[in-house]
Each structure stands twice: as structure tokens, then as C-alpha cells.
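Given next, in C-alpha cells, is a single chain: the form predicted alone.
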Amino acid sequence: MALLIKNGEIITAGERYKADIWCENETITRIDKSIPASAGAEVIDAEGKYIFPGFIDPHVHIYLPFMGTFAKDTHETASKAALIGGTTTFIEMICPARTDDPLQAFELWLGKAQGQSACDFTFHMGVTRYDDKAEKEFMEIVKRGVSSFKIFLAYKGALGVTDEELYQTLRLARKLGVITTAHCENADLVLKLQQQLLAEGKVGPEWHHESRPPIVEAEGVHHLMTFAKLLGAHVYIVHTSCEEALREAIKGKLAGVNVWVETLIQYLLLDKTHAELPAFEGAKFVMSPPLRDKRNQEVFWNGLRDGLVSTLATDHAPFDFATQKRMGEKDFTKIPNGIPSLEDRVNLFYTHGVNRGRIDLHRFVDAASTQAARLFGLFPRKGAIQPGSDADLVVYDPAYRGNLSVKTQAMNVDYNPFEGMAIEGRPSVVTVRGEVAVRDGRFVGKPGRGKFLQREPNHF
């Protein structure tokens, strides 16, 4: 069925104008003034509303084995939550154990998503070890449509890579035209600080931050910059949380490194005092890198405004507070890391960014959609409103007012880190490739309709 969206104001990363949008065969086929409705077409009146390209979350965890447990969302629940919040595409991290074969891990993660996700999806392929066999499998995975790697300069002995493996990964990425996303913390320093704090009896969630202070994250970024410059690799720093780390990335860029920076919605709105809440409540807010001093928030708002920070993501990783987070009641290093935020990213970004005058509408779209599409080989299929693009559209109601709550969320987890926060605006209608998936905060789409998005390397 054809879809016609009328009377809305189209907002992209670079344009703003009023027009109608005609969608057919999953794509946008016409943009014009006053397009007449044809028989059988579904018509959506977007009067008084914005029309944004579908938002892209470039960093989520859905199937996630971590610290002996698993993240709570399934691809069905996570994709519904994403769509309700206006995210029509997400990029999931494949995180195999060091002993896993990369190709088997890719097929496992793909099998979890296919036929289950209601929105479109793709992956960053985790490199957790590097040898001749793994290298051949990484090359095969790239042929199958995954044009980005993920490395951890943290989690020593688990997901973390050695310097030799880092070198080999970036060398292969450069050869294949693949961008490498990186978790930057110095793994040895984290391990030593954790051991020292636990030996001193400092076991609560409030000590998690002290085991991974800003200098440790900054050193991880500096380390990556050294290798990336040497090898001419394209790198993307995930979940950047503090000014010290951002400065190292900017220094790298000024020195000629092909580097881009991501931050997360929680770093813009929450701070380390949340992880210091009494009665173990702080465990809800334990993630790595940790929430930082409040002074960092304005640094990242400014960075997003000026383009020093390219993208806004979530690092969505939902673990129940009542059971899973409590695994670390006597040892903060055993608290599963991460918070749920996939559903709320866009509305909070709009409320506290656009409505507070920190960013304009174009940068809002760019940071939450278009930059990720460009960086990860999806543009202009995604992240754009133009003929030939997928008809992923968000009809956004700026007049909506509401509050976030675990009682009303679609995410499959027992708390919301933004509980009680007000939102000023939300999606009224969300489409995925021309089919309506959400109306006024309710999922009305088809579970399992999401497609695996194959991407070509060498798109820089």
C-alpha cells in the first residue's frame, strides 16, 4: 500500500521546508507540494508536526551475555521500544568470548535478530581475539555485509585485545575499508584500581567510578590515537564520557587521525551522584565508562552543537535491578554494566537539546540519525528524506507533554534510569520502509519485519 504524509514540516540535517511525501514499495518516491491522495493510499496528516528521517542508534546491546547473565531485552521487545522512541534502525554490538569463532558468533547474533526485530538492524563485529583463523572469518563477515569492527581496550582477559591484536585489527580494517569502533579505557589500570579498592573494603557501586577515573579513559583514547595514526585507520570512539577523553580525541584529529566521537544520552543528563545513591540504588547507574562529574555535561552539549562529537547513542544494556544488578552487592566489579535507554534517547535529546536551545533541529537530526548513516555505510538509504531513500519517517509532535516511567515503557527491564523526567515532544507516527509501526506511543507494526542491512566497506 502507498503512504502519503501531508502538511508536515520536513527537517533533515541540512534542510527545512514544508512538503508532502509519497512512499511506495518501501521507499520515498516523491516529495512535492500538495500531492493528491490516490485511491487505496494511506494518508497521514502531519499538520503542526515535524517530519524527521528515522533515527539511528549506532550502539546497542540486545543479545548480550555479560558477567554470567544476559541482558533482559529480546529483539522483539527492544525493537518495539526503539520504534516507539523514533529509532527505526539500530546497530548492535556482536561481543563474542575470546574462545568463540567469529563467524559462529556473527551467525548467532544474526539468528537472534532475524524474524524477531520490528525495525531494521545491522552489526559491529566484535574482535576479541586475532589469529590467522579469526582473520579469515573477519574477511568473510565483511563480505556478508558488516563493514565495522568493535574492539575493547578494557575487560582484560575477557573481551579486551592485546596491543598486538589491536595492531592487527586496525591493519586489517584499513586494508578492507572498514571503520573500527573502540571502547577506550586502559585495561591494566582498571584492573589494578579495582583490586586496590576491593582490598581496602570499598565494595559498593559508588566506587565503580574510582576504578575507572577520567584519566584512565583518556589514556585509552590516547593509546588508540597512536595506533590509528600509525596505521592510517578510521576509528570511532564509543560512549565518550569525559572532557579528558574528548580532548585526546580532538588532539588526535588535529594530528591527522581519522577519528569520530560518540557520546550517550545518559552522559548529557545524569552524573556520578546517581551511582552514589544509598541502599544499593546506585547500582542501577553502573556502566563503563561511568557517569561523570556534572561539569562534563556542558562540554558534551557544546561538542554536539559544534560537531566535535559526531553522534548520540545509548549503549543500551538492560539488566534488572531486583535480581541481576544485585549480583554485585558485595563487590561492585560483579554488577552487570549498563542501563536501558533505547526508548528514551530521541525524546530526551529533543527536550533538553532543541527545546533548551543547546542544539538546533538540523544538528539534532544529524547527531541522532544522519551522521551514523554516513559513518556506517547506510546513507542515503537511511538518515535522509529524499527520493530513493527508505521510507523510514518520524512524524514528531512537538506539543506532546509527558513523563518517563518504568510503568509505561516498552523496554523489558524493571527500572527506568530517567524515572519521572518530563519530555516535551514525542513521535506521533513512525514508519519503517513505508509501513506504519507506531501511532501515539503504541506499537502497531509487524514483529519480525525488520531487515538485516548489508553494508559495503570503503564508503569513506
Contents of the next structure:
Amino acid sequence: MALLIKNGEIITAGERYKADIWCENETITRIDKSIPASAGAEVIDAEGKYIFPGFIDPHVHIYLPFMGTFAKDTHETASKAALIGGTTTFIEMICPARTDDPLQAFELWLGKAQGQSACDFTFHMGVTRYDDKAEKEFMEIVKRGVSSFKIFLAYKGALGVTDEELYQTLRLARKLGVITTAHCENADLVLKLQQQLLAEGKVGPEWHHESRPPIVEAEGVHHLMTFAKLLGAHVYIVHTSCEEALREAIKGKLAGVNVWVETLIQYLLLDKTHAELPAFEGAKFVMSPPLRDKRNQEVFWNGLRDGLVSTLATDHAPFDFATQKRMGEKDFTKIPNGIPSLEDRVNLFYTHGVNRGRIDLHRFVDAASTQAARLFGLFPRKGAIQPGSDADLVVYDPAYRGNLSVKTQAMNVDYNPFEGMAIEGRPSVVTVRGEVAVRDGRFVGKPGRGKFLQREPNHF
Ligand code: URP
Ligand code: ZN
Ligand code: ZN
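Structure of the form predicted in complex with ligand URP (previous: the form predicted alone):
Time for the whole complex; same chain goes first.
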């Protein structure tokens, strides 16, 4: 059935105007001043609302075997939560153990998402081991439509790569024309600091930050910049949390490295004092890199405003407090790292960014949708409102007022790190390729309708 959205104000990364949008066969087919409703079309009145392109979260974990447990969401629960919050596409990391075959891991992750996810999805291929066999499989995976790699410079002995593997990954990425996303922390320094703190009896979640101070993240970024410069590779720094690390990335940019920076909604709104909460409550806020000193928040708002920071993601990694986070009750290094935020990113970014005058509507759309589409080869299918684009649209009600709570969330986890925080605006309708998936905070779509988005390399 065709869909007609009338009377809304279209906002993209570069434009703002009032027009009607006609959607048919999953795509936007016409945008015009006044399109008459014709028989058979579903009509949505968007008077007083903004219409944004569907938001894209370029960094999520859904199926995630990690630190002796598994992240809590399924592709069904995560995609519903994403859609309720206005995110219509996510990019998940395929995260094989060092001993796993990359191709089997690709098929495993694809099998978990296909037929389960209600929104469209794609993957970054995690490089957690590099040898001749793995290299051949990475080449095959790129042919199958995964045109980005993900590496960890952290998590020594688990998912982290050696310098030799980092070199080989960036060399292959350059050759194939794919971008490499990287978690930047110096793994050896983290390990030493963890051992030192535990030996001093410092075992609570409040010590997590001390084991991964800003200098350790900055060193990770500097390390990546050195390798990327030498190899001419395109790189993307995930979850950048502190000024020191951002400065290293900017130095890399100035030296000619093709580098882009991502930050997360939690770094903009939460800080290290959350991980210091008593009675082990701080464990809810343990993630890596850690939540930082509050002074960093302004730096990242400024960076987002002027484009030094390209994207705002979530790094959604949900672990229950009552059971999973408690695995680290006597040793903070055993607390599963991660924070759930997939559902709340867009509304919090709108509330604290646009409504507080920190960013304008165009940078809001750009950082939460269009930049990710461009960097990861999805544009203009996603991240745009124009004829030919997928009809993933967010009809956004700026007059909505509400509060976030675990009691009302769709994310499958037993706490919300933003509990009680106000939101000023939320999607009233969300469409996935021309079908309504969300109305007024309720999922009304089809689980399993999401498509795997194959992406071409060499799109820069
Ligand atoms: O603490 C985090 N960030 N957990 C998820 C895995 C990762 O490092 O991205
Ligand atoms: Zn990470
Ligand atoms: Zn992550």
C-alpha cells in the first residue's frame, strides 16, 4: 500500500522545507508542495511535526559473547527498541572469538539477525585474528556486502589484535577499499593498571576509570594514527570519550590521515561519578572507555557542532545489573563492560542538543543519521529524504514530554542508565521502507521484516 505523509516539515542534513512525501514500493517516489490523497493510500498528518530521515546507529552490539556472558537483547527486542526511538538502521559488530572462523561468524550473525530484526541492519566485520586463512575469508565477507572492519586495540588476550595483526588488517582494508573502525585503548597499559589496582585492594567499580585513564585512550588513538598514516588506510575511531583522545585524532587529521571520530550519547550526558555510586550501583555505568570527567562533555558537544566529531552512536551493550554486572562484585575487571542506550539516543540528543541550543537541527540529523550513511556506504539509500531513498522516515513530535524509565523501555535489560531523565520530543510515527513500524511509542511493525544491507567498498 502507498503511504502519504502530509503537512510535515522535512529536515535533512542540508535542507528544511514544508512538503508532502509519497512512498511506494518501499521507497520515496515523490516530494511535492501538496500531494492529493488518492484511494488506497494510507495518510499520515504530520502538521506541527518534523520529518527526519530514519536514524542510523553505526555502533551496536546485539548478539555479543563477551566477558564470560552474552549481551541481553535479541535482534527482535533490540530492533523494536531501536525503532521506538527512531533508529531505523543499525550496524552491528560481528565479534568472533580468536579461535573462530570469520566466515562462520559472519553466517552466524547474519542468521541471528535475518528473520528477527524489524529494522534494516548491516555489520562491521570484527577482525579478532589475522592469518592467511582468515585473510581469504575477510575478502569473501567483503564480497558478500560487509565493507567495514572492526578491531580492538583493547581487551588483551581476548578480542584484541597484535600490532602485526593491526598492520595486516589496515593493509588489507586499504587494498579492498574498506574502512576500519577501531576501539582505541592501549591494552598493555590497561592490564598493568588493573593488576596494580587489584593488588592494592581497589576492587570496586569506581576503580574502572583509574585502570583506563584518558592518557591510555589517547595513546591508543595515536597508535592507530601512526599505522593508518603509514598504510594510507581509512579509519574510524569508535566511542571517543575524552579530550586527550580527540586531540590525537585531530592531530592525525592534520597530518593527512583519513580519520573520522564517533562519540556516544552516554559520554555527553553521564560522567565518571556515575560509576562511583555506592552499593555497587556504579557497575551499571561501567563501560570502556569509561565515562569521563564532566569537563569532557562540552568538548564533545562543541566537536559535534563543528563536525570534528562526525557521528553520535550508542555502543549499545546491555547486561543485566542483578545477575551479569554482579559477576564483578569482588573484582571490577570482571564486570561486563557496556551500557544500554539504543532506544534513547535520538530523543536525548534532540533534548540536550537541539532544545538546549548546542547543535542545530541539521547537525542533529547529520550526526545521528547522514554521516553514518555516507561513511559506511549506505547513502543516499539511507540518511536522506529524496526520491529513490528507502522510505525510512521519522515523524517527530517536538511537543512530546516524558521521562525515561526501565519500567517503560523496550530494551531487554533490567535497568536504564538514564532513569528518570526527561525527554522533550519523540517519534510519533516511524516507517521502515514505507510501512509504519511505530505509533506514539508503540511498536506496530513486523518482526523479521528488516533486511541485510549489502554495502559496496570503495565508496569514498
Ligand atoms: O564497554 C563497552 N564499550 N562494551 C562493548 C564492547 C566495546 O568495547 O565496544
Ligand atoms: Zn569498544
Ligand atoms: Zn562497541
